[in-house]
Every structure is written in structure tokens, then in C-alpha cells.
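The chain below stands alone, shown as C-alpha cells; this is the form predicted on its own.
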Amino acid sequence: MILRSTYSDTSGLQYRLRAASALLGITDNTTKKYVDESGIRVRRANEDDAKAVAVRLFDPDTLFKLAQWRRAKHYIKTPLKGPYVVAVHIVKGGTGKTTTAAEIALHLQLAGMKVLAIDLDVQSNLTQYMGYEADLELKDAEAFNLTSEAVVGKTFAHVVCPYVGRGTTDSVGELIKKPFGEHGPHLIPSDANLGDMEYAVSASKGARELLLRKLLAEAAQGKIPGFDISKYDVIVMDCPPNVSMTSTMALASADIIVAPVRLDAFGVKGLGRLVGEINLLEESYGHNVHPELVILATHFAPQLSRIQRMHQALQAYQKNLAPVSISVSEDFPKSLEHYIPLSLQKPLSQASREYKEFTDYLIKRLVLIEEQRAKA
């Protein structure tokens, strides 16, 4: 009996050619051409049944293999200079926040860049979309065939309270999660345990909302003992959905804040509430403090009238409003069972072609911020 590094059951992910070429976001025969140059090896059909098509079978760490050498290569365009960070936060749940999350660092690893995603909300959904069961006890492990690895053991919790405290950071190795192998994105998961992140922070003196963007800074220049983030190019962090000094904190650390809105009144109301929060902290903190707002619309359906007023009354912020939005798909729900990304499961899915897209023109913001950064 083989067992699983994580929760979910990541041996059935095979693409053919043209699910492959989708996730990569080029064309078949490009694909081929990149098989060929870089040597990375891609299994046969026929290798494991003698009567199969020799049609070639991609699985997700060849392609992140060779989304990291396209980059390599320089053949698509992203920021050098990171790791930047790009928070995904609402003051409203179900608005797609954990989705958009899981599928923006996916497509960013995709892009070829190296992605640390984290999970600061204790419901772990994050966590669990990425293929780990914040409630499972090593004990219990074995009963359903997995490692220790597949534990969450450690949060961000584990980083943050002794920084406070200014004790020793736990080492990093013990704390990142790899649900997909080296080269796909990384985690820091979840559990009830973050909880006492939130309150070692709130108890702590001076700038607490600085706190995150000062850490983060510092790993980043390997200046943490056991926590260096050097390596990641974008730092991608699911907020919970309320105003927190968690959440707070993340703001203040940004450089882009994706706001995902369900286009419903609820939803444009909850995203009144983020611009105040962010408003707010630009006026504390003046030009230290500057994330930009992109605005994604989610469960986007053009035939219902009230979503096209809604979508209306996002006008008032066209200038964040990103060019893509999410249609509404029952496909989301049913991808969290399976605890694997939407995008891993239906590649040649609507809402598969649409988070490509919205990452791509993330991609394009974080290259200009870049360049505007280069030239101040």
C-alpha cells in the first residue's frame, strides 16, 4: 500500500496535449517545441498499457518543470525583483476569496514563478483546496493511508508569535506544505491554532498593522532565522472575511489587493468596507502604505438582469476593475471536495480559461509596479 503525501489523491491528474497547452496558456504545437528544447521527460500513454496511443501524458509537476523553464528562457514576461505580495481579501464570505486564492497562485506557478501561498483564515478552506484536512491528527493518519506529511502540524501562527515575542522562529522546512512536489506552489496551511496569531499581535506595542509588511520584509532579506522567503517570487495570502488586525496587517503588506466581489448588493457593500479599510490605512501611514485595488467580479452570470446591475454599480471603481471577471459555475463547490484546484481538475474549463486570464493580467500589474519601482 502506497501512501499519500496529502489528502487529496493527485495520481489521477494526466493531461493530454491540449489541457496541458491550456494550463501553460500556449498553443499545442508550441508545447511540443518546449518538450523537445528543454529534455524534461513527458510519460507515453503506452508505457503503462502496451495497446494505448503513444499520445504523451502530462502531469502537474512536469508542467510547472517546464513553466519554470519557459521562464528561464525569458519566453513570457513576469517581475525579477520579488517576492511581492498579493493579498485576496473581502469583508464578505462566499464571494469566491478562497477560490480566487488557490487558482491565482496555481496560474501564477503555471507562469513559471515560484509562489508561497498562505492561509490566514482559521477556517482553512485554502488549506483544504490544496489538498490538506486542517482536523486530521497524526494518529489518525495511517487510517486513511497518508503520511505525516499530510498533517497540518504548523500555521503561520508558529512564524508570527514568537517574531512578536522576539524569540526564535520554528524553521520554515517543518512549516511549508508541497501538496504538488518541489515546483508547483508552496502552502502554509491552517487550523484553529492561527487563532493565536491574532492575539499575540493585538497584544504587542507600536505599529501592529506594520507588523506583517515589517516581517515579511525581513524574511525576504533572510534576516529571520528558519524563515527565508528569498526564493518566492509572489507571496499570495487568503485574508479571513471580516475586519481583523489579521487581515489589517495583510492589507498593509501588499503590493496588489485582489478584492473578489459577488456581484449581489452584499457583495458591493463588503467591497465599500475594504476601500475604507485600505483608505484608512494610507491615511495612517501616508506613502509607506500603498497597495493597489483590483477588483474581480465574481459568479458573473450576463443573462440575469440584476447581475448586469451590479455589475453596473462597479463602475464606480473602473479604474481597479479588472477586464476579466469569474462566471458563476457549480463546478466550484464540487472542486473542494476533491481538495485539487478547479484548474487541475477541468483544465479546459470556462472558470479555468477566465482565472488564466485574470492572472495574466495580474502578471502585467506586478511587471508595471515593477518598472514604476525601477524608475522612482
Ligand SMILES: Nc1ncnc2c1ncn2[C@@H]1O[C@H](COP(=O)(O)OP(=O)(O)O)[C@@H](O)[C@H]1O
Contents of the next structure:
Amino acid sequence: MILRSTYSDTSGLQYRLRAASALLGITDNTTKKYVDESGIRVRRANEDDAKAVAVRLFDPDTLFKLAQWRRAKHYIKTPLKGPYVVAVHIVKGGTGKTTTAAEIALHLQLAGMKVLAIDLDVQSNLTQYMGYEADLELKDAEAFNLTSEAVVGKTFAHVVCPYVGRGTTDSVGELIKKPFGEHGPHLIPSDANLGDMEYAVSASKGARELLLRKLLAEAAQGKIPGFDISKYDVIVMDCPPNVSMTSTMALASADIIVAPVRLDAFGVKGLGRLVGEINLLEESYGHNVHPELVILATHFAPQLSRIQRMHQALQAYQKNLAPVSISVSEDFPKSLEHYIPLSLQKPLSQASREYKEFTDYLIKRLVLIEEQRAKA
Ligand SMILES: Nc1ncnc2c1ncn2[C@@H]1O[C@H](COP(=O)(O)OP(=O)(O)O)[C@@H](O)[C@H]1O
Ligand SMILES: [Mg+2]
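If the structure you just shared is the form predicted on its own, then what does the corresponding form predicted together with the named molecule look like?
Next comes the full complex, this chain leading.
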């Protein structure tokens, strides 16, 4: 019996040329060209089974390697002076925040960027979407055919608590998980111990709103022991749905805030609140803190008139509205069972295409931010 390092069985994830090209966002011919040029090895179906057709089979690791090779060659335009922070946040549950965080982490990585996703919600949904169960204990791992790597040891509390001079719950294992291996998106998972972070920060003194921002800036220079983020291009944060110091700190550290708004519910109210909070941060901290707000409409189904009305309500936020919406799809809730982001399960689905398009838009926005800063 082979033990796995996450709940997800990624051994089944193999893509033919068309799906692989969709995930990379290039044509089939370009993919073939890149494979030849890079020398990255791609499996053929007839390697294990002589009778099979010799089609290429790309696994996620091969795709991530090709993506990094492509970026190193500058065949894709991305920001180069990261890490940039993308926080997914709105004060409302069930709007698609965690789904969005997981999908953009994945698609940014498939664009060749190095991504660290951080689960900032004690409910640990992002942790699940990436292949881990917060409640799994070390002593039970083997019974589930899992290695100790599958156990959530440390959370982001293990970075933040010592930073504000507080201890954390003892725990073992690595802080940074690699659910799809070295070349895929990395993850700092969460479990109930993440609650220590909110508590430690609330009890600390000074401008707490900027605490995470400062910490990340130091970590980007390799100054925080055990938390060097200098090699990452983007930090994706999945925020909790409630008003908390954690969310405020995430907002204040963000270059871009992605606010998923669910179009089949009354989600627009939360937006007014979020805009207010961003304005307050800017007023308090001036030029240093000016996250850009990007609103992503989710659960979109154009045939429903109520949704059309909602979409109209969003027009008030026109200049912040992303040009792509995410359609409603039953595939999302179903995909959860497999502990794998939907795009890796169904690369040719509309859902995957939409999240890829949205991620491309985010990359363009980050490139613009980088260009503006270079001029300033
Ligand atoms: N576009 C969508 N269409 C249908 N269901 C979705 C969509 N996006 C997310 N979901 C489902 O809605 C539920 C809540 O999504 P989630 O991303 O966890 O929201 P949040 O983090 O805002 O609470 C999950 O079951 C998820 O699978
Ligand atoms: Mg969530």
C-alpha cells in the first residue's frame, strides 16, 4: 500500500494535449513546440501499456514545469518584482471566496508564477480544496493511508504569533505544504490553532492594521526566520467571512483585493462595507496603503432575471468590476469531494476557462501596478 501525502489522489490527473494546452492557455501546436524546445519529458500512454495509442499524457507537475520554463523564457508577460499580495475578501460567507482563492492560485502557477496560498480562515476550506483535512491527527494518518505530510502541523499563527512576541501551540511538520509538489502552488494551511493569531494580534499594541504588511515586507527580504517568501511572485490569501483583525490586516497588505459577489443572493451590501473599509485604510495610512479592488461576479446565470437585476446593482461599481464573471456550476460543490481544485479535475470546463480568463486579467492588473510603481 502506497501512502499518499494529501487526501487527493493526484495520480489520476493526466491530461491529453488539448486539456494541457487549455490549462497553459496556449494552442496545441505551441504546447508541442514548448515540449520539444524545453526538453521537459512528457509521458506517453503506451509506456505502461504497449497496446495503447502513443498519446502524450501531461500530469500537473509536467504542466507546472512547462509553465515555469515558458515564463523564464519571457514567452508570457507577468510582473517580475513580487511578491505581490492578492487577498480574496468580502464580509459574507458562501460567495465563492475560497473557490476563487484556490482557482487563482492554481492558474497563476500555470502562468509560470510562483504562488504561496495562505489559508486565513479557521474553517480551513482552502486547506481542504488543496488536499488536507484540518482535523486529521498524526496518530490516525496511517489508517487513512496518509503520510505525516498530510497532517496540518503549523498554520500562519506560527509566523504571526512569534512576530508579536507570543508563543504558539506546539506542533510538528513543515509550515509550507506542497500539495502538487515543488513546482505547483504552495500552501500554508489552517486548522483551529489559527485562532491564536487573531488573539495574539488583538492583544498586541501599535498600528495593528499594518502588522501583516510589515511582516510580509520583512519576509520578502528574507528577514523572518522560517518564513522566507522572497522566491514567490504572488501571495494569495483566503480571508474569513467575518469582520476581524485578520481580514483588516490582509486588506492593508494587499496589492489587489478580489471581492467575489454572488449574483444569486443579496451580495452587493457587503461591497459597500468593503469599499468603506478600504477608504478608511487609505485615509489613515495615506499613500502607502492603496489596494486595488477587483469585484468578481460569481454564480452567474444570465437566464435568471433576478440575477440580471443584481448585475445592474453592480453597475454602480462598474470601474471595479472584472470583465469576466464566473457562471453558476454544480461542478464546484461536487469537486470538493476530491480535494482538488475544479480546473485540475475538468480543465476543459467553462468554469476552468472562466477562472483562467479572470486570472489573466489579474496578471494584467499586476503588470500595470508594477509599471506604475516603476514610474513613481
Ligand atoms: N460559480 C459557482 N457555482 C456554483 N457553486 C459554487 C460556485 N462557486 C462556489 N460554489 C460553491 O459554493 C459554496 C461556497 O463556496 P466557497 O468558495 O467556499 O465560498 P466562501 O469561501 O465565500 O464561503 C461551495 O460549495 C462551492 O463549491
Ligand atoms: Mg471560504
